Amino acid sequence: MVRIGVFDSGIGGLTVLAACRRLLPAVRFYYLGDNGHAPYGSRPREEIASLALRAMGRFARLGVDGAVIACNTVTAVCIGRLRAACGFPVIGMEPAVRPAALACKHVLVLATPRTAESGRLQALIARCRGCNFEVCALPHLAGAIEGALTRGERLTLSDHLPRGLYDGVVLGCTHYAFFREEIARFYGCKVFDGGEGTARRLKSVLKLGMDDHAKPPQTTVNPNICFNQNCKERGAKGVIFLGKSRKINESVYKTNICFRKI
């Protein structure tokens, strides 16, 4: 059975996990959310890289066949370092600026500070001619969404979103996708995120036997080993939640309306 690790700073990656499961229902997924350090969007780059490398080490010990970085911030900051360090394919998460550029003329990109300032995002935008992009860094929205969905904290989206007239909005953080319908109503336009595109990229990598800069594995692991002591379904497909926040992430995944058809 194919085993794929999905990593995010917290609950945001659950939106990507859902897209991957819809496209690849026979795969076993391991979800690791680093909720204790969420959000990553304003943290120092070296700290983000260190936390992400630690997560990839966890996946390596599980013997995964690949990993999805379900976090735009981590992808923007250190995807190259992760690919160089891992002996399995590592799929990054990019804001969906290209699909937005194909359908729209004036697009707002909502992102965390680290993603907004990244060269990767600017390079993506530069390749999309004929469309005007406005990038807005939101330092607190990801954390507010994390708090609202895991701790019941009050969230008022309008306190975080800039005003303006656009014909498209790109969600450059996976946390934002929980409220894509509300954001679409706020701006009265189409909303784009990279979840489905990331799932399609994962499917392509697995089908073609390719990788995103993977190296030959350096260690031998037992592919049937499960390092989660509460896991009793070692041979089953579906999702196994890992880490200190596994119960929180599992609860959000099982109870949020976004995932009820998964």
Contents of the next structure:
Amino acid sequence: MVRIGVFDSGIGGLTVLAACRRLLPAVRFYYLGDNGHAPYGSRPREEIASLALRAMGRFARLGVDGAVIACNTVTAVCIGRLRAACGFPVIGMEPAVRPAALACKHVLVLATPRTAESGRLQALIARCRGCNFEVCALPHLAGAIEGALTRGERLTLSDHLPRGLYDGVVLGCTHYAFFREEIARFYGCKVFDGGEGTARRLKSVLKLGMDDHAKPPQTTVNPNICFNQNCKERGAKGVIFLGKSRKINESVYKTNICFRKI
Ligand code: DGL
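After the form predicted alone, can we look at the form predicted together with ligand DGL?
Below: every chain and molecule of the assembly, starting with the one above.
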């Protein structure tokens, strides 16, 4: 069975995990959300890279066949370093700028500060002619969503979102996708996120096969050691949640309305 690690700073990547599971129901997914350090979006780049490398080490010890970085911020900051360090394919994610440019003329891109300032995002936008983009860095929204959905803290979206008239909004942070419908209503326009595109990319990488990628180094660690009894009982296709906050991630995933279709 193919095994794929999905990583985010916290709960945001659960929105990508949901898309991946819809498209690839036979794959065994491991989810690692680093809630203890979320949000990542304003942290120094070196710190983000070191936290992400640590997560990839965890996946490597499990012997995964590949990893999805379900975090625009980590992708923007250090996807190249992660790919160089891992012996398995690492799939990053990008704000859905291209699909927005195909459908709209005036687009707002909402993202964390590290994503908003990144050369990757600027390059992506520069390749989309005929569409006008405004990028807005939101320093606190991902943390507020993390707080609202894991600790029941109060969240008022309008305190975070800039006002303006747009015909498309790109959700450049996986946390924002939890409030996709509310954000669409706030702006009264189409909303784009990268979850489905990332799942399709994973599917095509799996289809191509892993042969052109180096296999992870053989490890003497039994990959099953981190499976707890519950995980074993849940059957082959369930998600295995990893890390100190695995219970939080698991409960957000299982109880959130966005994921009922799975
Ligand atoms: N969910 C992440 C992203 O897509 C990170 C948010 C954060 O931790 O600031 O950018």
